[in-house]
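Okay, so here's just one chain, in structure tokens, the form predicted on its own.
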Amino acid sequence: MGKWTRRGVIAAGIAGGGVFAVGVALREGHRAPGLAGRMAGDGETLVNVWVKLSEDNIVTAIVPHAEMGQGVFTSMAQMLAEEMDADWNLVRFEQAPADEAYANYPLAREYLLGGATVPGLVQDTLNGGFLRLSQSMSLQITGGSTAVRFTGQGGMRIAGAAARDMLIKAAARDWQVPRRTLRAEKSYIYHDASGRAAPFSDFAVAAGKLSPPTQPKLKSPEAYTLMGTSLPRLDLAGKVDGSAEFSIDVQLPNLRHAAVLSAPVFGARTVSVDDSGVARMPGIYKTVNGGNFVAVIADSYWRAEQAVAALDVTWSETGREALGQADIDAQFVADMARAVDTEAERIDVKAGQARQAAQEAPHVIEADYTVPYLAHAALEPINATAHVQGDKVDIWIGHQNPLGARDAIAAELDFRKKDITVHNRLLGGAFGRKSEVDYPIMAVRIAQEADGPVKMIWSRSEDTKQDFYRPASRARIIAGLDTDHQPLSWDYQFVHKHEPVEASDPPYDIANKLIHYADSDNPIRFGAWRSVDHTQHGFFIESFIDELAHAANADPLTYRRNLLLDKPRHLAALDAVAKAAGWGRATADGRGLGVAIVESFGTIVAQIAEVDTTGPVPRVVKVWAAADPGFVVHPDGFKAQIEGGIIYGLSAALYGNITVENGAISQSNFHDYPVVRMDDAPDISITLINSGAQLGGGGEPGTPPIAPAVANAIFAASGRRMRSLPLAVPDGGLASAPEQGPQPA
């Protein structure tokens, strides 16, 4: 949900036209008949909004999420097929169109209600209200680990169970038998008493005329036959044989290509553009002055890229041309100091009297930590293909919120929503960047200057320099300790607060907590980055807990366990990862083990990293992880997500560092913004835990624990406490640390 809090969503819904008030008089009802004309092809029946059934008994799950490597088409279809009792060999998927009818209201409902049970009499009305709310928010987002735990649990499972009930009801009417005497299994309806059996497809048309139940009975885990198994991914074959189409693969008749160059300093505008030299280059069609960007349209991308680099552009001054990274860092320090005990102090969590307890404590420890700006660095750079014909727009794009992209284009460029068609394609990586609407709007603006379709591709440099960045941050933590060095108080100040709201609150049993933050404005664009605020807070909190364990002369894992005695899921994750890694064993000279545990997006992940510090840069040899998402729907896919999260977080921990110089981003490509490559990726071992808790996410939670686990392992190996990221500087060696160990306040 990005920046939306539960309170914010409700407030926005009310402010946006009394959505919930209207919802009282609105029932979702049976919307499938009205959508069948556009969603069902020849020989297909739209049984309900999310399920199609064909004459050859093929079940198609209509999924309101984008596929960016996480396997969402498979997991959503798997959850639907489980409840429908469908034969997996007959299951397919289709991405929902960018249309109000497919606004993702199950995600909004589950996000806001947290799985709460709602009486059946008001469920349809509630669904109608949430549908209106989701439509008002253009909600079709993929991100925040929302798919399985919200859309899957509250949408796909219910849709599958409803379709099964509708088919059974239709069969009961056709066969003139009681519904209770029928059962569904592998896409067939059976009447055991008479020996009759028929495929789902025989009853599809009749079932599609029935109103779907709003609260069908769902299976309990012991009845699952598909959920919890590693079924073959439905999208895998196309990715292996090359037939899968990413947005950068789109080809159209008479297609031209565009390369772009945006203002290097955020907020600058074009003063002048001299393209006299470009016009003589071969294959050039047109130069476009977009105000805050310039573009060249040509007959190939490479010619367009060469031409845009040759433009002579003068940019306006913003007053930020002298801004450097040191200025931003100094402002963080000043704003944090200014905020303490003033009206500028933003209280996040308050329990007990943290400052008073620290003053009275036998021991006080404090430490400062910093993390840098980070780019998304998705493998597939920003791109989109647009075709504008009069008042009609077609855009082929890989976007995390295609409905939101459509509506942003309409609002920004004065098109009617109904005249914009978004053809969403596979995303070659995103991690939050492709939820922004800057690039679809830019693509349409460029296409308005052409007489045919135009494919806009950003260079890697443009992608790096024009990102929406994970914000840099700074934190100071002060802990008051008792005579046994157990924490009595936790005074935690940091810069910037985004989402999720709970990210800054540690899981540990500490009676007195004051968690507060300072705002510190600067022009660097903020963007949701994998796990959002959990990446900063995971590093800050888990590094400091390790420092407290060292001050107590205690084993870091045992120290954590003693502060988590009321958190059985956390304890189980720690115990599982400790067993897998052989925690407590002797390590070779120069090697160390570090541990961290973070709960994010409903999933608890504990990690242990083994790091070798004997070389010129720290080398992460192996990572063990234990993850508890409540229930693992697709084990192989979930493991892949945790592994991917670890690699992504490890790139940031070791190397990631976006800096500002002369008001602009300094980095431009993988030579100065490196990522973990195959030859330095660690061996990874994953332990999965099905605790039975409410479902958690899989795409985000693997990332936050890895940076503190590695930093703590470096300390265990070398005695150097790493309080700043990245941990490996570009020219080799360990990054400098402010201090060598915990410091008394």
Given for the second form:
Amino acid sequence: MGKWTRRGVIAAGIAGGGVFAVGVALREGHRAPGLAGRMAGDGETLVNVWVKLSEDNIVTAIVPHAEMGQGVFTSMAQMLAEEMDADWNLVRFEQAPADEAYANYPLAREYLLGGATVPGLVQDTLNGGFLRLSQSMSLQITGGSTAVRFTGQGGMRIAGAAARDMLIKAAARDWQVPRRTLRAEKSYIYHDASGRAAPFSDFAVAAGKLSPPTQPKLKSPEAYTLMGTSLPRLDLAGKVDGSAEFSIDVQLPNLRHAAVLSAPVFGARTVSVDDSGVARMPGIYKTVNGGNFVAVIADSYWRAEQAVAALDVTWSETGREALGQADIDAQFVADMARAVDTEAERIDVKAGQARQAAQEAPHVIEADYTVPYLAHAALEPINATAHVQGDKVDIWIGHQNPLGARDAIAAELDFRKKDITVHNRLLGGAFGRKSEVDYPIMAVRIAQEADGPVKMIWSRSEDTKQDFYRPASRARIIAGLDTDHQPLSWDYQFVHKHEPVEASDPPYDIANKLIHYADSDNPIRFGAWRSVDHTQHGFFIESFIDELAHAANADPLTYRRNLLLDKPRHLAALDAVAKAAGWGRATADGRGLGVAIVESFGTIVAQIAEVDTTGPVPRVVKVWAAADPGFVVHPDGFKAQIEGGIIYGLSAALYGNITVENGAISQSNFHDYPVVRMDDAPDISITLINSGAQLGGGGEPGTPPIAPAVANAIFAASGRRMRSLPLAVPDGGLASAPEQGPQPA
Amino acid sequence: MTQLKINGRITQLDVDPAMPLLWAIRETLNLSGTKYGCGIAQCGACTVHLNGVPIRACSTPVSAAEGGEITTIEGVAGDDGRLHAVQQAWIDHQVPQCGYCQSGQIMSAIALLQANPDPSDADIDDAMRGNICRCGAYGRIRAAIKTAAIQTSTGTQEGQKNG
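Right, the form predicted on its own is done; let's see the coordinates for the form predicted together with its partner chain.
To see the whole picture, the full complex is given below, headed by that same chain.
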């Protein structure tokens, strides 16, 4: 191994075989040498956190995120290559292992500082501190729409710029010319005056002996040649020929297969497990009583699944065996009323005197809204393969937080963290579900009962019934309006607050705001669901502001505009989407246009939906979106994320409805938890806006505006105000919805 | 023993004839491109061809496939490794996100174009509505099918001219 030098949090060095490596976030006592054995390939003995340059002039980005559809390998490599001036054809990627040295320190820093500007590009003590923090918190998370805006901005670009600086410096020494006379382009260094040119790799060894810069200069957008372009994704070949390896595809010698049944009523435990009917079945290896689940291990998944169905399990009584959805809904109402009656509201935002303003207002409008529980329904069902050998655990999994999964296994099943190796694989969809640690623990627990590796797969029914759900919620909104029906006050109560904290706060300029919530305990597990609290608040807020606009006999888009005059990015997004959709034009009979705008994860997305209400259920004909993430690093990939976010949100808006019956989840598969398919997927047209603001995310912000845009379009088309989701309920939606928009209080 | 012909190769399998074809393909033959999604023919992730017709392998017993020609995603590229026109169109339109459903989507699209070289939007709806994509790539899938249709029909015409 070569000698490593480091300053601040940028480290650099030479590995065997002339590999030059640059990392950001390494500190004194870093663990890079410990990674060598695991990551080394032919001609390489060491790699570092973010980038390596090998002797054949190949640049490799080491990406500390999971790939679950967002194209993260491509966007991370793109940001690295931009600052390094690397030839895109010579750029590769590797997924970082689940190891502390790869912990997500830029993510932790940005989250905990709330995006505050740090003096100096990378600030030594601060970053060191945050690396330690993210290690102790086991943050290696893919979620929160963070990869590009945090890891890319805080890690990849800095590593690339530092690598480029060091290569130029090494070339200047070698050629005995001033550094400023050199330039880098497409993985070569040029001295134009003399006509000399040489590949980066010629200077790799010399560069690795230099001290890295503490604050490499990043390019300004005018200088970008890769960022802002739609480079072909690096991971698609295997996704069209069947060779891409998801965790469910893991093959190991002597692999056995397990199917599971978890307690249908949350919190129940096994009282007895009678497997006498299973023992005679062929290919059965073992029944596992996991306490809150049962499993059968067999020589094939199919046999395991049949055997689980044949088990006779008695579950303990939890006292919740009679719990139904109506009970939960009624409890929301009761808990909300109790909070107000006893002045026990949990205050979220308070500005001015909302209740007093409403009492004095010439007009008051009040409405109640509800949304149901939602499952994630990623197409790859929950699965993991584990092999326990004495104290050692190997687990193959697709997980959004592999370090968190490792720590949970260690804590729950009494292993040492260092004895657990997480092999993270591609995720066949995740949407937040695969950040939970229940299934890695369960897979290891099952494998503890076997003398070889066991692949645990949940049936679709288990995946649906044992989710961590987007919570059902209810809101009551009371607005006091002046004589022109402009809002004076906004009194907004809802059930269940999670994150992001700002999701409940409308963007509109309203002087008096009281935003508060009630807790309402029940056993349904909460989970982060694509855009988290923004899904319900986007629907509540953007539907109700539409009601206010109609009460004012105002154009809904203009009404919003007039309350957003201090938010130029919002205005630009509204104007862009209005222009694209031809807002204000006449629509065919039974059709209407609806608008909504939501800022989430730093990105502003305005959407207009055109909906046809002439059929038995509403049909979304077309969706226009305008999105401003500050700067779009990969336009086509970003568009794909917004398209996907819209379809995901539309599935929920039209169909998504998880309900509780007899203490358990009623739905089991796509026949009773339907999602948007080809024949009901609208055409989507997206306008991108590079406002220059701080980078926002891409994975989640497309989702929140679609439900209110569709509901508002239904109102425009039919005069029916949809205050409950889902919308595509035959004979139960349009027909029973109130004809008047706002209800007089 | 059950005899299956998959991607042109005949294989003897020692499996229960009632086992769904999906698990024989994935676990016994180690062809993992065909995916499990729902188990009840609701999502299309397990779509393969039986005698050129798209079927849901999760709900087709091995016994029903015996004697037929089965094609999986691993068997659609040319012998020289060149991608099928549909696969290439998937790349050209950057269709996959997570990619999990795409084997099934591609198998349904190939079967559609074999039966109907110039599908309308309604034809695409009918042929593809059995394949769920939770990443929401439907618009790109539709566009890619149209691109592949043009390439396939052009190729056919050239073939006829050359022939």
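Residue numbers count along the first chain shown, from 1. Everything quoted here is computed from the prediction, not taken from an experiment. Take the two forms, find the largest set of C-alpha atoms that superpose within 1.5 Å, and that set is the rigid core.
- Remark: with the core as the superposition reference, the CA shift of Pro372 between these two forms stays below 2 Å.
- After superposing the rigid core, the C-alpha of Pro556 moves by less than 2 Å between these two forms.
- Shown in the overlay between these two forms, fitted on the rigid core, is a CA shift at Arg269 smaller than 2 Å.
- The Cα position of Ala171 changes by 2.8 Å between these two forms once both are aligned on the rigid core.
- Core superposition gives Asp341 a CA displacement of 5.9 Å between these two forms.
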